[in-house]
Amino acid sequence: MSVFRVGLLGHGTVGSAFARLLEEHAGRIERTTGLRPELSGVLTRSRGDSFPELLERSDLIVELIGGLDPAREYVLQALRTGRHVVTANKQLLSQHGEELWEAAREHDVQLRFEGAVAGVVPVIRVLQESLAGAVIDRVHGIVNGTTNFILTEMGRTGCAFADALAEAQRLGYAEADPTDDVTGRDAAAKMAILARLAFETPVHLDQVRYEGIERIQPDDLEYARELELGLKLIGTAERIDGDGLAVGVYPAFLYPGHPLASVNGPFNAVTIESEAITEVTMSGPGAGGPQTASAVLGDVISAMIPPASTPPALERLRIVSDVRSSFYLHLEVADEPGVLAQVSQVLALQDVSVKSVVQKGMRDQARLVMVVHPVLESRFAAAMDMIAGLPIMRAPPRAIRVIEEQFG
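Output the coordinates of this single chain in the form predicted in complex with L-homoserine (HSE).
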């Protein structure tokens, strides 16, 4: 019997689930590949053999230790000594991906990372293989299960952000420190990886503009329901004017027909748009130990059978930070003559065109809720600054992007 030796780094939620899954499925994998996978050792930050010893007795390293150090050094050493590596480490790939992919190519080994983006949803493989023949225009994703769960719960029950977050943590969706989830940084790392594959351009996490959901109020979700819009934390990567690329993460409203509008709870989904293929959407569990472990095991099995590698970055699209977007605008105003006129004047000055407007409440409860047509974000931000300074405002203005379906 030939054995395929798997060295495991990390034994947290995903690592322990992976170790269990590997043992459970070893017989089945042996029947498929002719090799029996076995754990050759487990190394965590606080226990286990030294890394060189583990490396010595492994054919493949599964890196689930997370973070940059020592993960980067371990992965590099493994690749440079001819071991395949499977990782779910989005921070590492979004900050050091080029160096790691280069090492994998140079040493002719595989670096697989399906579990790093959207849990078990097979989006990496689809971008690298199935859609390799398509010129991609745009990628939209719900790539953070924690925030999608929180927004779904706030919308469903009217509960506060903090209560929904506590529940997400209890269910094991959130990162150990949920700051990266709620600020959008976790989703930004995943979008950097997706953008790299979709547009063949190196994208570093620092080049992704991101906003989180900490400022979303329960009444934003209430208005969303009335306007028949779904509120999601959306990641986007979009080709701009042929040679530009904008990558970002922000809360956004979606019209009901959008393929991501009905994705709820901890589910993730990614929509890939290209003129040739119109659109492809994949969805499924995006977080959780057993789910991510299943994606990791899938990568291990693929690495046991021959190759797939991430090619060098072939394009150098320029990263664009000011793009056009439609917005929802929520203004708490004084209910008196001329208010709408003042707001309209400021919007017109910045070339912002109003698509729909409703007034909610009266007197000291008055609110103007608007949706505006697509406009350059810088112009919209300038209008927001001016509106914030108007004496008729009772609170700072709130704005959330609105995404419309392109291939409707």
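Form predicted in complex with L-homoserine (HSE) done, so how does the form predicted on its own look?
The following holds one chain only.
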């Protein structure tokens, strides 16, 4: 029997699930690859052998400790000493990916990271292998299962954000500190990775604009239902005017025909658009230790059957921040004549045209809810600033993007 030695960094939720899976499936993997994977050791931040000792007796390192330090140094050491590496660390790849991929190419080893994005949805492998010959126009998706569960619960029950978050934590979909999830930073790191692969352009986390879901109110979802819209936290990377690339994360309303509109609960989904393929959508569980561990194990098996690598970034698309979008606009206004006319006048000054509008409530409950046609974000932001200064406003205006596409 030939043994393939796997060193494990981290033994938390994902790491412990991975260790169990590796032991359970070792026989099947041996029948497939001719090698039997076995743990050569486990190193955590508080216990285990030294990293050099673990590295010495390992053919492959699985990095699941998270964060940047010491993860970056451990991964670099492993690659530079000729070991394959599998990681689910989206923060590491979104901030130091180019350095790590270069080290893997230089030392002719594999750096695999399917578990870093979208749980068990195999979007990394599809971009790197299945669609390697396609020119990608856009990648967008739901890449954070925690926020998707929260928004699904708010829409289903009418509860507040805090209550939906508490339920997500109770069920294990949200961490005790959910900051990276609910602010959109986790999704932004994943979109930086997807953009890098899809467009062969270096994209750092700092170049990804992101917004979270903390300010979403139950009445946003209530009014959205009247407009036949559903709310998701969407990550997007899109080619702009041939030589530009816009990457962002934000809450967005979708019409029922959109392929992401029906993805609910802790599920993830990614849609890839290209002239060669039209669009392909993949979905599956995105939040949870066993799901990520399964993706990590798949990467380990792939690394046992070389070769594979992440090619160098050949493109240098300029990063675009001002793009066109439709918006949902929620205004708490004074209950008096001429309110809609004042708002419409301000919108017209910034070339913002209204697609639909709903007037709700009376007196201190008066509201205007509208959807506007696509407009440059800078023009819409200017209109929002002007509206916020109108004496008819009882609270700051709220806006959420709307994605217009519907696919048959």
